[in-house]
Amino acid sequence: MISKNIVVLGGGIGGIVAANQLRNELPSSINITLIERYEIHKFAASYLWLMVNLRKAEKITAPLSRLVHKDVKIIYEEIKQIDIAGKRIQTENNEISYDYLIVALGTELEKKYLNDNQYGIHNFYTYEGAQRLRDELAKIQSGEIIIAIESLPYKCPGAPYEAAMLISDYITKRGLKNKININLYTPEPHPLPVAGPELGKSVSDLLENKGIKFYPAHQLKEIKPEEKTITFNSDLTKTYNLLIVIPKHTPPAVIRNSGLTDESGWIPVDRNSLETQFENVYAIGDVNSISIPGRWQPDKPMKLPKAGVFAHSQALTVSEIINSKIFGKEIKSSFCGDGFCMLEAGEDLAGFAYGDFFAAPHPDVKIKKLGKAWHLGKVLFERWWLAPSGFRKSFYKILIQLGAKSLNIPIKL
């Protein structure tokens, strides 16, 4: 009987769904391990909804344990040490050895913006931040409210977009749509340039449409929450009633100290295996680095994007490698570069953007009509994500499949 142990770091989206995807195909024989630091697991996709009030935080939360299958360990404590040498990894209290280890720890948000005591400096990336974020909506009556993307990259590359529409429809509702302005400030040339210009235009149109004011090569300098201004490299200065800042993202700490990385701090990994440059060790979701076609400036090569449907379909490559590796079997499986996202535009209405991103000379990606079906997609897996791991199983992959079918959208997991 093969005897083998498994180590999987992280719980969110990547961890969980290489855990159950393990546990549901190998023998109990095999030792799958998670190790996470929190308990309930808070599901950031929905961070959204809960800064404009359209969930109650306790609806978007619940008991990893509820979510891992029930025969896959959870240690519950904070990563230490990965020892790549050793093939062990060191937690608070206890050393794990292993054979195969996925790396899924996402990653850290720099904390420079994210001081209680700087008044009027928000954000959605946290919990804690998109529920202060909904109590400062509901309060403000009037003038200047300034979304600004610090640095790249950053968590899902439409959230910002998203989050300008959510709250202009918010502030719609509350009848100050006159009264308020939105304006949204980046570093990239347009939204989402890793998906193209032609994307981009149809972004920057929902803003337009919306009112929201859009600046693009915007590269914040510097705040004064004191003075509630903000200064962007062109020395232009911007007063603001309400800030909302995407902090600077950054990889864990533990992992910066691992030697798994690479200049960037992130970790490279074959594009189609999401093998490490070290045997059995794989770094899946936003963690990773993979270089896809194609430049969004002259001196910037593209990568691919940190977005949790690559964490997850990332998360089912890998272990059906791990389950050919153990067993001998030959390797089919590859990571496609196969990517969507529903794009909320408020109004219970989204877009559906999908495409490949390994395709060349750049990223082949499109965007369907706003409409009803793809907001109520989203609420729908959801719903499904945070259900007992037993109800969920394999349904994902087969839901995608067949809507994709369905829609003659070409998306592989």
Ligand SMILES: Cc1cc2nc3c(=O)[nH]c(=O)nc-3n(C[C@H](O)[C@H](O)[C@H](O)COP(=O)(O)OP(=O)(O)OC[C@H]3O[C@@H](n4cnc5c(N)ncnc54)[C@H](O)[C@@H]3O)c2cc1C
Contents of the next structure:
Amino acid sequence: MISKNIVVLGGGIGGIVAANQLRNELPSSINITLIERYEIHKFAASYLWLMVNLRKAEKITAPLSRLVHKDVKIIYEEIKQIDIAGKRIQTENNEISYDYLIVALGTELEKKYLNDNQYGIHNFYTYEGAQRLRDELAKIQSGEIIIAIESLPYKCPGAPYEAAMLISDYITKRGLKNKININLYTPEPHPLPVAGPELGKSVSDLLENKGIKFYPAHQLKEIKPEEKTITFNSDLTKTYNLLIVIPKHTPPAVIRNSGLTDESGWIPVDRNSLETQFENVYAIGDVNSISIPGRWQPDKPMKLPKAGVFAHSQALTVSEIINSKIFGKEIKSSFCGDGFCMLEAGEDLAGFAYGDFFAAPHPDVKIKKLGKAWHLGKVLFERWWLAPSGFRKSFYKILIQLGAKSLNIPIKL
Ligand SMILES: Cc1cc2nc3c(=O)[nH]c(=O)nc-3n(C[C@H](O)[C@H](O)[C@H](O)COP(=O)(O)OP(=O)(O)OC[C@H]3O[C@@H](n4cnc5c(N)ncnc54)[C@H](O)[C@@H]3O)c2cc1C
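Structure of the form predicted in complex with the named molecule, given the form predicted on its own:
To see the whole picture, the full complex is given below, headed by that same chain.
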């Protein structure tokens, strides 16, 4: 009987899917260990609804142990060191050896603008931040709301745009549409630049229809909380009543000295197998860096966006590859770069963006017009994600494929 140790680092989207998929497919002689610092999982996509009081905070969390197969060993500890040469992981109290390693540690958020709520700087990128923002949005009566993206890359490239539209909807319901302006500033040339200018135009049209003022190509330079002003690189200074910042994303500290990263600080991987430069060591989800065809800044190649949908499908791919390797089977699984996103637009409507991010000469991404069905799809996904692991199994791939086929949407997973 073959015996191996597979260790998964990080119990977020990618880590949960990988651990469950491996456990569902592999015999019990293969040990699967998941290491995660938090016992409670928080579903980040729902922070947008939490922020506008469409979700209660406790409804978008679940104990990690409920989401993960009971025969996966979970170690709730901070990972301190990844020792690739020694094939060992050091946590606060344990040293764990591996034969196969999946790194799914996500991103960190720079603290600078994160917890400064006393000056009216808010965010919806953390669970606590989304709750504080909800309380502020309930109080504001008039003035300027500014949403500013601090730097690129940031996870879920649709989220700031969804946030602006959900806040607009919320303000309208409060009868304050004519008293509050919503302004969105980003260094990007248009929304979702990786998806191309046409799709970007569709999203900026949605913003315009809701009266949201959109300022592309504006790099945040400085915030003076005591004066309630924000300044951009062009030296344009604006005054705000409520400021929402999408904080700078950085690679997780623990990978810094692991030898896995390149000069960007993220982990480069083979785009089809998700394997790092080290054999049997994989990196999936937000922590990795995958170059894709096309350019939107003259000097910078494009990168695959950081999004749960990619973490999810990469986890499925890597699980299948490891399974094949252990049992000497032909490797058939490959991450193909297809992805999708339900873009919330308020009023229980969403758009549906989908496509092939590996297409050449640039990603081929389209958006379906707003509909209730896409919003409902997002709600159902949230319910499915937070259901106990026994209900979840691997229906995801089958459902996506069936849905895509019946709606004539050419996505594969
Ligand atoms: C507001 C918002 C809305 C979003 N909406 C969408 C959406 O609609 N669609 C979509 O596809 N994506 C969406 N995303 C993005 C999505 O949540 C992320 O891309 C996804 O979670 C990435 O998965 P991951 O497994 O790579 O990382 P994560 O899910 O972030 O998991 C990383 C895990 O590693 C753990 N970890 C890190 N370091 C350590 C350590 N040293 N020791 C122990 N544990 C550690 C963390 O605690 C965390 O649980 C959204 C994100 C936000 C914030």
